[in-house]
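A single chain, nothing else alongside it, follows as structure tokens in the form predicted alone.
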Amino acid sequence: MAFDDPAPLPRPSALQAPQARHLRAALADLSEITPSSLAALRRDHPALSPDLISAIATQARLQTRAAPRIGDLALTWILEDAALQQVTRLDVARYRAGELVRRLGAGAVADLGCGLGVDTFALAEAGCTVLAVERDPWRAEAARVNLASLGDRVEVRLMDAHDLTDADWGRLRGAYVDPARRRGDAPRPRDGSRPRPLADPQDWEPSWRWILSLADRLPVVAKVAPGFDARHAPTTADVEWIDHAGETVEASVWLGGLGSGQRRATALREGVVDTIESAAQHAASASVTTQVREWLIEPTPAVRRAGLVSDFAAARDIPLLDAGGWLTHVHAVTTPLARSWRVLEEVPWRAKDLRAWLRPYGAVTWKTIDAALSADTWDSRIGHSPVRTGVPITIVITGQGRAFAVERKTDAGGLGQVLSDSRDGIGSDSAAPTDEG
């Protein structure tokens, strides 16, 4: 998709004219939008200037890029390129809201730095009346057109969070807030990508350590990077890592009377949430078993990140393969915590060994939470050479010397025997390579 050079953004309210949702909606219906297809735009609605039309059609490229984050919202809501990159995903919004109402009740609170709005719809939608704060101008008019629907359940304020008044404050149950944690005048690299996150919670703007400040006057949430190091939180503190669709996406920190010293994983997958939190006694009741069941269970990378993996294994009753990161079970397991793989065969370990088994196959998908030897790592030591009639085939590594071929539960009824028929020499045209993992 190509586009001219980039003029200054129409004001918001602009692209909410009635000509311009019109052209919005036309343009979302085209396959593709080139270079000629602006121009013929352009000489269909004269009546509308260059940059208006050019600014609708980069609203209808983001449409259809945000879609997948925020759903329908993306149909009619105002968008902009760097908002939109670090936008809450819409079902973890409306956990975090539905979760920060269970925990504070429903109130006054305050979104601060509320982007585009998805936090700020979220929390209304919860039942909360909110205080919208955003220092960037247009961005805080893309909320208020984004919000006007919600009417007096969202106020949109432009400006910084740190020049709310005591009497603002003291209207307030809560807060959450969205520090921005990458320099928006740093340059892009020169693949185009985000400039790199800022490593010290003290650059972020507004600061950790004003973060904490706050949490001292009223409840906080606030949303951190997925790597978040949870020592910067308080020992009161609650630390939460968010699954959301098989992905870790960001981190919650409660903190100002909301936590209790907890670390939790939750993962969200197709309207189905689950969450486990830090418990001694389930961790110190954790089974080890060396025998391979008939399936591999993987804790999310949420559950891996909060230290749960033991805890989550004790709570399911479900033992820990050699002491790894791994589960095995008779079962396959239905949480959106993990997923389960069935076990084919165990296959050779030795780089050598293994290279001969997986002769006969196609693409192959490595799986490993061993950050020493990555899935990339072992692509390299195997060198397989993937068949191009072979059938493609995932191989676990546990991490104990040990590998497995397995299959997805959503995969389970016939692979296997597809298995059996490609150590045959058979093998299978009709089987794609796969990207899983």
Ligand SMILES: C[S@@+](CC[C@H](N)C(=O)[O-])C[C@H]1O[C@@H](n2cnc3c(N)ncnc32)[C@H](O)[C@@H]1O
Contents of the next structure:
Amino acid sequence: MAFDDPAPLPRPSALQAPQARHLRAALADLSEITPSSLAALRRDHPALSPDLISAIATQARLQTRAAPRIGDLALTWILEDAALQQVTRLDVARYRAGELVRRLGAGAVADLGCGLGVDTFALAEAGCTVLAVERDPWRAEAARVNLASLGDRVEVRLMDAHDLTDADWGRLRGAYVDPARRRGDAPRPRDGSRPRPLADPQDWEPSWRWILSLADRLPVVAKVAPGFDARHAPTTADVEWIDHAGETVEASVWLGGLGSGQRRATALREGVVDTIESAAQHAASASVTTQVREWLIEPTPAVRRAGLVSDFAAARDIPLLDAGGWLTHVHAVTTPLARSWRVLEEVPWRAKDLRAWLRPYGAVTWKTIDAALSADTWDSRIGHSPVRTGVPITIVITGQGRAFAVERKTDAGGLGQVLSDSRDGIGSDSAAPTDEG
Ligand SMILES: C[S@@+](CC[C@H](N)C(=O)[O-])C[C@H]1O[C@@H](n2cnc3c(N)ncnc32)[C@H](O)[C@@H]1O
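Having seen the form predicted alone, please provide the structure of the form predicted in complex with the ligand.
After this comes the whole thing, all chains and molecules, with the earlier chain placed first.
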């Protein structure tokens, strides 16, 4: 099912009707929905309009795409392609909702621009009553359908957030806002293309200026892209970068009394959450060594984006290797804020010698988190021809001109080579697919 179908989308309530739900559940088992299977469905269900059948097939397809982000909600929620591109991952929404309640207490909060309703769902689950505001009529109705099971803990209002009245604001303890950050965030693009991210926060909807002015009224937490320039935040705000399953997916800016000028990095991996912040007790600088130990420790991208590598090293009492972006330790670490790589040996850094060293090996994965040149550049610079029967190998190139052959501590506790993903440097890090581009 493609988005070249010119038919208008049926209303979310039609997609949620019993017959439509039944058909969607049946379609979810099909690995692929082809034009001929769609034609057969239309023949087999003459009581349903062809447009409705197309839209149900689209829901089944979107469900597969949404599941890694929103888990089981994907099975029953009404979904939409453009909204899914900026949807908050459910784990992250739950983490932030819990953090908001921790800082603010449970109470009445607004979700300004609720989209399909993932953050509203998490806020209600965390104990808040939520005024969910959405100006797009189709999405507002979808959110109403999606959140119906939460009863009077959620009110979805179809309106522009700018039009909330003083009386509305007066009833709220705080607000969450996830502004639209892509041009033409009009729902339901038909060509399948992904709108470009808006680099200037004043172009977001609602604009960053408006979000900051809102924080003069009440406590606000805003979701922003991982590439957010923290200089746009007031010095009193906390800016928190969030990794989910190894990639930085977004940042939160805690405004209006919710923050105290901290930089934070939080990582969520397989149900474990860990946070580091720029607290005074870490101010003593981390120790530095030139002697590599049994393990190289790689702080996650959120730690690096937040500029907290030294804080992380100091807090864990693990020395920095050569004062660069890597730490080195006698043990592996278990926090989701870092990955551990067992050092096999230090290898030549000079291209000619490294090329010779690599000769017997299979494919090479390059790790260049603090190096001047990206993983791709090292790959073409060395031009290694993998030996078909050779062992794959991972090479760390440090920003201080050293190289190490390493193997990864897997999440199961074992060791292994990484078989894909040679794009893991700072350059490739920012090019890596994130939710917000
Ligand atoms: C990034 S999406 C929200 C996604 C949502 N947090 C989720 O995870 O599903 C932003 C939403 O804000 C809505 N929006 C933008 N400006 C708005 C405004 N002034 N008032 C109400 N809604 C607005 C857009 O229609 C869009 O659905």
